[in-house]
Each structure stands twice: as structure tokens, then as C-alpha cells.
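We begin with a single chain expressed as C-alpha cells, specifically the form predicted on its own.
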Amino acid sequence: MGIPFEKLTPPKWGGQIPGPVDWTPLELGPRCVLDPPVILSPMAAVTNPPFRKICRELGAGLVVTEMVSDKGLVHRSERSMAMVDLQPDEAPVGVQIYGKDPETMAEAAKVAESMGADLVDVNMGCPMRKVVSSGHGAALLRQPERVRDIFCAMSEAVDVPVTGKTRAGWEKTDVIDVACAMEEGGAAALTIHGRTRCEGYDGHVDLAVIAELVRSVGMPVIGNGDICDWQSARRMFHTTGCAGVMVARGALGNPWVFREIAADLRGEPIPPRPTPEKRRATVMRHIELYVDSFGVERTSREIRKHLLWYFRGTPGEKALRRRLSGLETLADVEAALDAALSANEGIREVAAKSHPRGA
């Protein structure tokens, strides 16, 4: 992840509340249909398959793969292979992948395919320097000509559908040519984070944009950006008109974003915040998720980051960071979580005997 850790909450709206929103499961293609229109966006080093199962669980429509080189999958290497490796219980699932050749970018639509992915998404909107530096991610924003070129090639080569992952443009918000590009080379959808590629992650996304987008083409558009809970999914679905969400940095330590979201869709009551002991089994299931993936030395090293998403801007995070260069065996990790749990507990316990009932 390339987001610095103060930037990973997103930014709260304000205003009222949107009312329900109306809505119709998403069909992308015959084994790919959204329902909720609710999808795990592909976060590096963050989408592998223990966190898209947790957020399948627990009501995403659709998770993606981190992003993957076209290149590794066309010529099947070991760490792309590993990136991807789709499980037969989280569809629909789908695969990005990045580059920049047509060609290579239809084998490894193909490869993907092979590997059982319901769906298959260009990244267009990665603004690391060392990516768009090479020609991928959002330095694509700059040649609508090679979009179309490549969702052509893409279209053509699998029978899933082929969307696309978009900012509002490099330096303004000019993504319209690139949506008309991708429409025309045959994509089935676009996914747009309302922010340009210079803007990187500051401010409010642009739903104005987002909405204008939406007007201006014929294909399903997915709106991405600040959506960290139901009022800010709401939001998005009724300023923009769009036809499903996509979360990201809301669902970081917050898998249980998309069972808020789900739930208000359906006409449900909001699930209550889960309870510590709940919150610990889905945090155990995670890191259990992880081991069985990837060991336990792997897991005592990678889980860190997630620990700390899930108690950040609470006491239970600095009791975390305690304890994190010694995480080296399960027992270790199950300690550190418990840790952060009594320390939580602690402050509510403080809070209740300060303000009691009636008081």
C-alpha cells in the first residue's frame, strides 16, 4: 500500500443523510452478478485471498486480486501465480491486471480466465511514481487511443467481462475520453476513483465528476472514493447515479463495512458495531485465514499492518506497536491482539465508571 497511514481513514462528509436507495443487482456477465452492487476494491499487498474471504463473509459482491503484472501471468511465474490464486468459494472474483501492450495484455486476460476469474479489470488508476513511470497504471489516462487498443484485444481473447479501474484524470478530470475509449474497445464496465492522479488521496473525491461520467456513457459505472460506511455509500449511489460502490480504504481494519452497507441496501437495520469478543473471532479468523495461505512466519510479519488497521486511532494501537518486533510465532500474534483488546476494554471501562447510566 502506498497510502501513508494518516491517509487511510478516509474524509467524512457532512450534510444530511441521503435517503434508501433504489437499486438492481448488477449483472456484468452470466457468472458475474453483483448482489449487493458492492465490491472490495484491488489493493496492493492488502486483496490476497485471506482478506477477499473475510470481506466476501461478510457481504461484498465482488472482490478483486491486488494488482498483477501481465507479463507474470503470461509467462505464469511463481509470485504471480501466488498473487492471484482464486479460491472456488469467493466468486464472483475478479483479477486485475496491469500493462501496457495489447497483446500481453490479452494473454494474461486469458491466463486469468484459466484460473477461474469471473471478471478480469485493467488498472488505469495506480499513481505510484515507480508504475505510471513505466507507461501502466494511470500514465494509461494519457493515451485513450492504447485503452481502446487494449480493452479491444482484451475483449476479444476472453469470454468474462472486462472492466476497468480509472481516476477522474492525470492532472484534471478529463476521464471522459478515456470511458468513450474503453466503451468502444468493448469494456463492460468502469470503476472511477474521484480523484485525479495528482491529487493522490487529499481532499474530498469529486462525485461531480463521478456523475458526469455517468451521463456520458452507456456501460455500468462504479463509483470509488471516500466510502467508509452506508451513509457515504448513499451518498455516492444518489449524487452520482452510479450503479454499484467500490471500497478501499474503508474497509482497511473494517471488513464489516460492506455488512453496513449491504444491510441498508436490502431495507435492513444497520448492524451494531461488533462487540470485542466478535471483533476477536473475525480478526482470529483472518490470521487463521492467513497461516493456512501463507505459514505462520510469513503471517507473523504481514498481519502487523492489518493489526494495526484494525485498532488504529484507539489505545488498543499503541499497545500494538509495543509489541510488534516480537511477533514470531501464532501464540505471539494471538498475544498482541489480546493485548489490544484489554487496552480498548480498559478505556470503556474508565468512560462507564466517569459517566454511568442516569448519571
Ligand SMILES: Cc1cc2nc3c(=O)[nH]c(=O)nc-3n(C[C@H](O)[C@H](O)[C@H](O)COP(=O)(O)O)c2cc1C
Second form
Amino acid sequence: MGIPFEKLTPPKWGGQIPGPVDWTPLELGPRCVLDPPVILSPMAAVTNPPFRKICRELGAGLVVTEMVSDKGLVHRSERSMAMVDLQPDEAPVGVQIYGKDPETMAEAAKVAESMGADLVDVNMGCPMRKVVSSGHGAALLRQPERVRDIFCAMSEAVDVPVTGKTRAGWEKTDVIDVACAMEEGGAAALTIHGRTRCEGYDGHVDLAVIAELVRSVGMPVIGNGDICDWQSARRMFHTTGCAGVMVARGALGNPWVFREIAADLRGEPIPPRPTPEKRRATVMRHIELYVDSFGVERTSREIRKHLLWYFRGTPGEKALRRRLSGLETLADVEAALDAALSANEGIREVAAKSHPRGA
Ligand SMILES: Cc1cc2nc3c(=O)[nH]c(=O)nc-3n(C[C@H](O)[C@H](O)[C@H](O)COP(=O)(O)O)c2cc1C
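Now that we've seen the form predicted on its own, could you pull up the form predicted together with the named molecule?
Okay, now the whole complex, with that chain kicking things off.
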């Protein structure tokens, strides 16, 4: 399934952009202070170490791994270890775990903590059929008692905060029961994507259900859904009273969204869009981090989607698509990047001079 970018539309304003946000850093634990409380969402096959690092460097107050299976962590499977692979300089960083058995979840949380997690998060929102049909992800939305047991076991097992990420409900917006169960189990915070499991990505995110949750529970609530710039972040903070915001699709190809939201929260001028040179430098850094983590072969395969996201909707996207099938070496990747930049801005010569190509 492709990423539903076309559905990433900020809620209708219905008036002026709200004024500055009254916020404080979100302290979830001694090692986990979110300053600013602006978080990179867990995203499967996306929030790996290179992308997490880029987003941290550009202002995210917390980054989270993609969802990792509890059993994979407990058995320390190579695949799960590689998904987590926490780096000291990305802290604070959370590990998101999916599972349904309290004891295994508690064991998995211990493994994540031993790997350096500053927070462990429980996936209670994944809508994918193969995930929910085995009782994981959003299936937990229909089992508040199990949720309580999972949080009790995990909170007992680790010293770092245990949080959960949900949708607004399964079919109806009835997440409050689950949220209360989490709280009883010792959850430190809850992130809510304001759509039900059945809605997928349709329509606008329901800010009213997030606001209701904020009023109904004592723990901090983090608002998620359709945030793609400082205005939509403000809207989320103001309309819901949430303690923090989480960004997923809005960061794909646009990690600069974090410094934009961070600057707005701090009352600083909104940074201008990155110049082509700065854009190139960030994309190159992303590629270099990717190579450090995964080697050239995997990078040239996996970086394609990121490159397409960086140039989505621009003339560069077309130029890039023409070269994607031939990406094998780093030089190919860099040449494709320059072709895309050149199609956008005509800066090929400048870029070539400042970055002589290697093999
Ligand atoms: C490619 C992709 C992968 C995702 N993987 C996860 C995941 O592993 N765990 C999770 O809790 N949510 C996952 N999500 C959901 C997002 O974290 C987020 O809740 C959702 O996209 C709504 O936020 P947005 O409007 O900012 O995109 C994923 C979303 C996308 C687009």
C-alpha cells in the first residue's frame, strides 16, 4: 500500500491560525525529557537509525523506532535487533513494541531497556489485517483488561517510562476505556491518532476525540494525525490541549518540519525552506548515515523511496524516477539526486563543484 499523502490535509481552519502555544517540556522520566514535545512517529520500514538521526538533528524532541515484535526482541532476532539498533547520540529515543501477551511484552521491554531505550511504547493502533487478526496492534483497542495487564507487567519490568499509541477506537471513537486501562496499568503517556481503525486514513483527523481524551485522563496525551507544518501543530495543541505532538507522514521527505515546529514553539522566526544546497547537504547526510548503517547495496535499494519523498510533487520527482532503476553505486545515487535538484533549481554545476564524486 502506498503512503496516503493525498489524505495528509490539515484540518479545515475555520478561522485564523491560533496564537502561540503555551507549552512546557514534557518530562516522562529522568532520562526522557521531551524538549520540545514534538515527536517523530514510529513508522514501519522508515524510522530506522539514519532517519531517526536526521530528524533528531533537525529538532525532534523524541524519535521512536518502527514497531518491533515482542518475540523478536525476546529472542534477539537479527532482524529485530537491526530495527532497534539505538545509537547513543539519538537519545531520547523510544522503542515501539507490538505483542499481546503481558509476560512476553514485559520481557521485550527489558530487552529494549538494556539496548538503551529511554522509553518503550506499546503499539495499539496498527490497523493492518495481518496484525489485528493475530490480536496485535489495534485489536487491543477492544480488550481493555488485556491492556491493563500488559501495562502492569511492563511497568513492573522496566525503569523507563512505558507509553502507548492508539487510534481513536476500533469502529467508534471509544478509546477512553482503553486509555483508563492503560493509566491503571501505569502508563506514562498516551499518543492518539485521531482516526478509528476502520477509518484508515480517510477524512480529517478528529481533534474533538483527542480533546475529550485530554480531559478524561490524568496522564499526558500526545496528539497525532495530519500535522505537516507549524500551523497544523499549533492547531493540534490549541484545539485539543495535548501535551505534545507526533508527526509521521509530514516528516517523510521533509524532516525540516521538526525545526519549523520547534522554532514556532520557542517563539523564534520560522526558518525559511532549505536552499537547494542545504537540501542537498541534508539528503547526502541521510544517504551517508544509511551507508554507515546498512552498506551500499541496501542503501541504493532503500534510499529510493526517501529520495522520491524528498522530491514529491516537484519537477525533480520526474527526473528522479527516470534514474531509479539504475541505482547501484553511491555515485548513481548522488547523480540521481543531482538530476532531481537540477530539474528543480538548475544547480547541477554548483553541486558538482562542492561535492566531487567518488566511485
Ligand atoms: C509508512 C508508515 C508506517 C507506519 N508504521 C507505524 C508503526 O510501526 N507503528 C505505529 O504505531 N504507527 C505507524 N504508522 C502510523 C503513524 O505513526 C501515524 O500514527 C499515522 O500516520 C498518522 O499520523 P500522520 O498523519 O502524521 O501521518 C505508520 C504510518 C506510515 C505512513
